[in-house]
Amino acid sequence: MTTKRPLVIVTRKLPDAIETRMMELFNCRLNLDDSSLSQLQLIEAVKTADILVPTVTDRIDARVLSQAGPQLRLIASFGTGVDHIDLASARQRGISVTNTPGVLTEDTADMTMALILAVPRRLSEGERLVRAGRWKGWSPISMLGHRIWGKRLGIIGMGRIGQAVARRAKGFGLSVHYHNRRRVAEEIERDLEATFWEGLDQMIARMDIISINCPHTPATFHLLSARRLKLIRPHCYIVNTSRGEVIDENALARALAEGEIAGAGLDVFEHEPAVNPKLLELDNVVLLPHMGSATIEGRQNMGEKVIINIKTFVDGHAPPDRVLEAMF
C-alpha cells in the first residue's frame, strides 16, 4: 500500500463509534442510510476502493470482482462467514480477505440456546395467544410442551459456536452429542461430556433436538437434505442459527407441516430476506430475522476487528484474521 490514506468503502451502516474511528484512520466512504447496495453499486465500489468492507448481505461474486480495479487489495468483511465472497476469484486477482471470527460466539450460542428452549416449550405460540386476547387463563392441559432436561442434543458443527452451545446445553441437563468433520480433542469432549458420531445419518436419527452450527460451504449446502430429514424422528426439534442454505427449506417445511418433525427454531433462511411462505403458515416454528449475533457488544467487537485487520494490512503486515492471503 502507498503512504496516502487508503480509500475504504463500507457497504452498510456500522456502529457510530466504529465509523468515527474509521474516518479518523482512513479515507472512508460510508453508507449512512444503510440501504443494501445493488450489484451495480458494488461493481462501482470495487472499481475505486483500495479496501472494501462488505457484510453478509453483499454478494461479492465473480462478476463483481471481475470489475475490481488494480488498487483493490483487501476485502475486510464485517462478519464471520465468508460464503458471500467468491474466494477463488479474489485469490486469482490477488485480493486478500479477512473476517471477524470469535466475537460472535457467545451471542450466537445464547440465541441457539434460546431457540432450544423456545420451540419445545411453545413460547412463541403462547406469546401470540396472549397478544391476540385469546388466553382464557391457566388450565392443566393448556399449552403443553416438552421439557428439555434429559433429552439428547445433536450438534452439527463443533467449532467455537458449537462448543459454546454444548456448554450451555450441559447446564440445562441435555445429553450432548455431535458430528464434525474432525473429532475434537479428548479434553474438550471430556469437559463437555460430548459423544462424537462419525456418521451424521446415525446421529440425527437418534436425537431429540438438533442444532446446526456449521458454516455454509459447497460441502454443507443442503446437508440436511430431504433424505436426511426423513431420518429424523417425529418428536425431534431442529434449531438453525448458522446459514439457511444448510437445510433444504422446502423439504423442512413439508416435514413440519405433515408432523414428521415436531418443530423448528430458525434464525436464518435459505433465500434471505425472503422467508418460505410455507413456514409462515406453521405454528410449530419460531422465525427470527437473523439476529443471532445482534448485540451491541458483538457489533462493536466486529467493527474493532475490521479496523485492526485494515490497519495491520495498511502497515504492511499480515492481518490477524486472514481467510485468504493474496498470492501476489
Given for the second form:
Amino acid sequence: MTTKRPLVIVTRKLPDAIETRMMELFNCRLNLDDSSLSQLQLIEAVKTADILVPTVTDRIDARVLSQAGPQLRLIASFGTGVDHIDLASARQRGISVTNTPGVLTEDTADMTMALILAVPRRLSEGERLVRAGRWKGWSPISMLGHRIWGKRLGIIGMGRIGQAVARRAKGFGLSVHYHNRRRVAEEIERDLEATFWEGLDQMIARMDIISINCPHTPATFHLLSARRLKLIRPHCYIVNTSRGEVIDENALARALAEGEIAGAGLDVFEHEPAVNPKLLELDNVVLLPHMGSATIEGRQNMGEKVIINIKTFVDGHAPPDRVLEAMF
Ligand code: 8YV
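Having seen the form predicted alone, please provide the structure of the form predicted together with 2-keto-D-gluconic acid (8YV).
Shown next: the complete complex, the earlier chain at its head.
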C-alpha cells in the first residue's frame, strides 16, 4: 500500500456516522443514493479502488475480479456471509477479504426466534385478518396454531448464531437438537442442553421445528433438497434466516402448498429480491425482506468493524476479520 490515502469505494449507503468517519480516515467514494451497483458498475469500481466495501447485494464473482486493477488489495465486506464473493479468485489475485462476524449474532437470533414463534402461532395471518377488517370477534376455535413449549427444535449450523438461537429456544421450553459439520465443545452442549445429530437426514425426520443457521457454501447449497424435504414430517415448521440457497425454494414451496410441511418463516430467498410467486400465495408462510440483522445498533457495529479491518490493513497489519476460504 502506498502512503497516499487509499481509495475506498463503498457500494451502498452506510450509517451517517460510519460514512463520516470513513471520510476522515480514507479517500472515500460513497454511494449516497443507495442504489445497488450493476455488474458493470462493480467492474468499474474494482478497476480503480484500492479497497472495496461491498454488501450482500454485490456479486463479486470471478468475472468481476478478473477486471480488478492491481491496486485492489482488500475487499472489506459489510456483512458476515461471504457467499457473494468468489473467495478462490480473490486469493489467486492476492486480494484479502474481511467480513463483520459477531456483531449481528444476537439480532439475527432474535429474528429467528421471532419466526419460530410467528409461524406456528400464525402471527402474520392474524394480523392480516385484523387489518383486512375480517375479524368477527373471539372464538374458541379460530386462529388455532401450535404450542411451542415442549417441542423439538433442530438447528442446522451450530455456529455463533445457531448457539444464540439455542439459548433463546431453551427459554421458550424447546428441546434443542443440532446438526453441524463438527460437534461443538462438550461444555457448550451441556450449557445449551443440546443433542448432536451426526446424520442430518435422521435429525430432520424427527423435529417439530427446523432452523437454518449455517452459511451458504458449495457444501450447503440446497442442503434441504427436494429429497430431504420429503423426510420432514407434515407437522414440522422450517425457519430460515441464513441464506435462501440452503433450501431448494421451489421444492419447499411445493411441499408447503401440498401440506407436506406445516409452514415456513423465511427472511431470505434463493433469488433475492425475487420471491418465488408460489410462496406469496400461501398463508402458512411468513415472509420477511432479509431483515434479520437490520437494527440501527447492528449496522453501526458492522460499519465499525469494516473501519477497523480497513485501518488495520492500511497500517500494514493482518485485519482482525480476515476470511479464509477454509472457513467456508
Ligand atoms: C447483512 C447478512 O445485513 O451479514 C450477513 O451475512 O445476511 C445480513 O444480515 C448483509 O449481509 C449485509 O451485507
